[in-house]
Amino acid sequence: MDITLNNRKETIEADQLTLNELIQYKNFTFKLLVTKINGKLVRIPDRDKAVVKDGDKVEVMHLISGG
């Protein structure tokens, strides 16, 4: 499937995966992400019902804060 991810096009092997499994196979480790679908937030429990399909929009931002 062929994805936007971060701004970027992705050729991902595989027809739809949830947005946890997108997750792990990108290797996004960092504790705090905002993930949205097309626009739309996804929200941590949501992650493995969340299907990502071909032609999406996902957005995995770290969450950092400082001072």
Second form
Amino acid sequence: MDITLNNRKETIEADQLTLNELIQYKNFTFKLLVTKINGKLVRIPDRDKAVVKDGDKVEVMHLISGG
Amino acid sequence: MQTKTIRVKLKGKKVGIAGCGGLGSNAAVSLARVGVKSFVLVDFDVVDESNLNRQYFFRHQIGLLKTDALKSNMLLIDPTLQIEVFAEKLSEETMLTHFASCDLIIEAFDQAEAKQQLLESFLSVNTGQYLIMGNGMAGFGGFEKLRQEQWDDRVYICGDFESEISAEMPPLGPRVAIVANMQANLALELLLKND
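For comparison with the form predicted alone, produce the structure of the form predicted in complex with its partner chain.
Below, the chain from earlier opens the complete complex, with every other chain and molecule after it.
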């Protein structure tokens, strides 16, 4: 499937993935991520159910301590 | 826009400061200087000597609650400010309610967990407010890596999005104050645009 991940086009070798599977696939290892699919917030407990499909726009932001 | 017009427009605005450390104290002071009159300050911590390398406090304030110390310092700049303080750790319930009357919230927490909680709470309700977060500002140099991004209709992020605080990468006055003032500068832009 072709998706847009953090404003960059990417081809993922799967028809669809849950958001958690995508995070693993991309090796995002940071502990605190905030995620959106097509502009809609996906909270942490919902990442196992939320499905990413062809054409979706996914945003993953890593939150960093310090302030 | 002339200084006088800016002051008139800002007079009716209220800004929430979520965390009065390096980002929060510096952003609040900048906004007080230019004419924001009402603030809500939230922080549970007290001023420590190690904070003086970047936070808007002074040596004689060590041991005071950051909310009280920051309030005093802001009132020295403008004695007519209206400042509400909450010296407590925000919970999921109070995360947004303490800021309910604010036009804009500056997220200035230290811990990534708290940043995430505030962002997720904020996004789950439509309050009509703006949220400006700080994300990644440890160390020195790397000015070209700093940026601001709009993350949602009313959510903006300022920082380098990568430099995590560690023993080798401490938070230091210049870079923390740059990001704090990126937040304050963007706050001004949004508050003045929206009038």
